[in-house]
Every structure is written in structure tokens, then in C-alpha cells.
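Take a look at this single chain in C-alpha cells; it is the form predicted on its own.
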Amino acid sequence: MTLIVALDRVSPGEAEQLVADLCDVVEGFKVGLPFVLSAGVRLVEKLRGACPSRLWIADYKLADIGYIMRLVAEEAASWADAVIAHSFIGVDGGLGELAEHLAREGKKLILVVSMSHPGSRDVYDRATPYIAAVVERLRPWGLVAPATRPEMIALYRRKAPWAKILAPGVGAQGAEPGEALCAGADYEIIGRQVTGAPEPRAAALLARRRQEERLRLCRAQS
């Protein structure tokens, strides 16, 4: 499977009929800041136990010193497989403590390299050598780049062979499902289109018909 759900704008009881719906087709789900501090910790982690097969993500995007960023971490271990961080921040001091920590505890680094608002072109896309430095030196298993920019998941794909690419943005942000697939990406993370929609599941598998079938046209295409 190749969907992951985002969890942001969703109320707990959303949230617990949600991944009892969605559990069993789609790869994980992607839990964001704003539904952490709203739901609590300890709902996350009954979410979590109600689907344990499935990746779960600490959606934080944490830009800070390295001490700082493994107390986030801890803070997550007793639900998340993985957590995002900012690449722009650098390893020494930063990056590389959250990597070792993450390492250590058997969970995985995904590092931002790319973001789907117009600024993002003048910052963040202006930095890409360096930003593919960190990310050849950390070698974390994973990547988020904007389903918005399939330029940009092309380019790391490149660049990075061995990371799996996941790519927000399909759906309210305006990327159909399955474009960033064919670009390159692993993963497609899906938000307000599957939770906000009437029937979240047929949401959900209408969204993977689509991938599949987008796939099958970019790869005879190619």
C-alpha cells in the first residue's frame, strides 16, 4: 500500500472511528502537532494500539538543537515509528543527536527536504545542494517532498536511491492521487480529502484506485 493518512483536523471521536475504518487499507497515518495537542498523548496512543501493524508518524517537524529535538522524540516513543524533522537546521549539534537517538531506539529519522508553500522556493529550494548534503550524510530512511512538486520528489529521487519519499499534498493542496508516485515518491500522504470526507473509507480506496491506475498510465507513458 502506498496511502498515508494525515491526522490533524479531527476531533478524538473522529479519530477513533477513523483508524478502525482505515486500519486494514492504508500504510499508516501521519499524526500532526495540532491534533497531538488538541486529542493528548494518551489517545495517540490508544490509536495506535488499535492499528499497531501500520507506520505510525510523529508529524512534528522539529527545527531546533539536538537536545532539544531527542526529548521531542522521547516524548513520542510510546506510539510513533518515526519522526519528521527539518533538514535546513544541519547535523552537527542537530540533525546527528536525533539521528543516534532514533537509531538507538530502533525508530526512523524522515527529514523535510521540500515544502508545497511559495516559500519554500525561496529558502528551502534555493539551498538544495546543501540540503542534499544532510541528507547524504544522515542517510535517514526517509524523505518528505510535495506531492505539489514532482520536480522536487524527481530531483531526491536522484539523489537519494535509498530513502523512501513520502509526499504530502494530494487532495485539498491540489495534487491527484498517484502524480507523485510516478515521479518518484513512495508514499502519498492524504488529509481533509479521506478524514473530512462523508465515508472515509470509500474516500480511502477511491484514492488508491486512482494511484493505481495513474501509475499504470505514467508507466506505459515512460
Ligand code: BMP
Second form
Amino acid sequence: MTLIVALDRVSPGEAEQLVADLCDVVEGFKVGLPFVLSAGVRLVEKLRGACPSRLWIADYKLADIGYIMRLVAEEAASWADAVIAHSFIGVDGGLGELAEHLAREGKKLILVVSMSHPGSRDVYDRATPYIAAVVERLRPWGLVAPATRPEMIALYRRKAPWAKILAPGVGAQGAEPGEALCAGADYEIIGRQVTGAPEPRAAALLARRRQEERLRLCRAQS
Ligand code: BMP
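Now show the form predicted in complex with this ligand, given that the preceding structure was the form predicted on its own.
Next comes the full complex, and the chain you just saw is listed first.
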């Protein structure tokens, strides 16, 4: 499956309903800070327990010294299969420690390499050679790259053929379902367009259908 749903601004009750509705139609759930801070870790553990077969991602966008990132990863260990960190902080004393810790624990590291908002061009996208060097050195399981700028996905697809690419920015931020998959992403992350829909399951199924249609088109054209 190619859809990951972001849980950000949802109430505890909505989250439980969303997970029940979506468990069999998504690849996983990305749990963001707004949700964890408001609902608490215990609820996230309960959500995971209700849908244990899916990929659960802690999106804390870590950007600290290795020691602190390891402590945060330990806090998420009870429910998260994967942890997202920023790549710009570098390896020695930073991401290297986090990567080693996660590998020991059998958890996945996902690095942000470019972002979906326009300001990503100010720093992240000017630093591509340096970011790519961090990615090459750490060889993380996954990368976050923007569905809103498919050219960045294509670029990192070439630079890191082994990595899973997770692409946010679909729906509320303007990218169409399937665009990022056509550029080489493995999963598209959708938040508000699904979680804010009157019928989230129907919205997720529609997004999946549109992904498939777009993929068929772009494969036929290539
Ligand atoms: P939405 O589909 O509601 O715009 O949500 C997008 C999700 O993807 C949010 O959880 C956000 O934190 C995340 N995200 C993003 O939008 N852009 C990025 O570059 C990286 C992200 O993780």
C-alpha cells in the first residue's frame, strides 16, 4: 500500500475512530508532535495496539545532539517502528548516535532531506550535496521528500536507490495523489485531506484510487 496517514490535529476520540476506519487501507500512520503533546503517549500506544500490523512512525523531526535524540527515541520505542529526524544536523555526535541506537533496537531511521513548504528552497534545497552525503554515509531506511516538488523526489531517488521515499504535501498542500509516486516515491503522506474529511475511509480510498490512476498514466507515458 502506498498511503501513510498523518495524525496531527485530531482529538483522542477521532484518532481512535480514524485508526479503526483506516487500518486495513493504509500502509501506516505518522504521528506528529501536535497529537502526541495533546493526547499523550499512552493513547498512541493504545492506537498502535488497535492496528499493530501497520507501520507506526514517530514524527518528532529530531534535530539535536545524538544523546538527546536517543532519549527521545527511547520515549517513542513503546509504539514507534520508525523515527523521523532532520538530516542537516550531520553525523558525528548527532545522527550517527541516533542511527546506531535505532539499529540496535531494530527500529527504522527516516531522514528529512527536503521539505514541502516553499522555504525549503532557502536552505535544504541549496544544501543538496551535503544532505546527500549524510544520506550516503548513514544509509537510512527512509527519506522524507516533498510531493509538492517532484523534482526533489526524483533527485533523491537517483542518489539513494535503496531508500524508501515518503512524500508529504498531498492534498491540503496542493500535490495530487500519485504525483510523488510517479517521481519515484514509495509512499505518499496525507494528513488533513483524510483526517479532516467527513468520511475519512472514503477519502483514503479515493486517494488510493487516484494514486493508481496517475501511476498507470505515468507508467504508460514512460
Ligand atoms: P497535511 O497533508 O495535512 O498537509 O499534512 C502533512 C504532514 O506531513 C504533516 O504531518 C507534516 O508534519 C508532514 N510534513 C510536511 O507536511 N512537509 C514536510 O516537508 C515534512 C513533513 O513531515
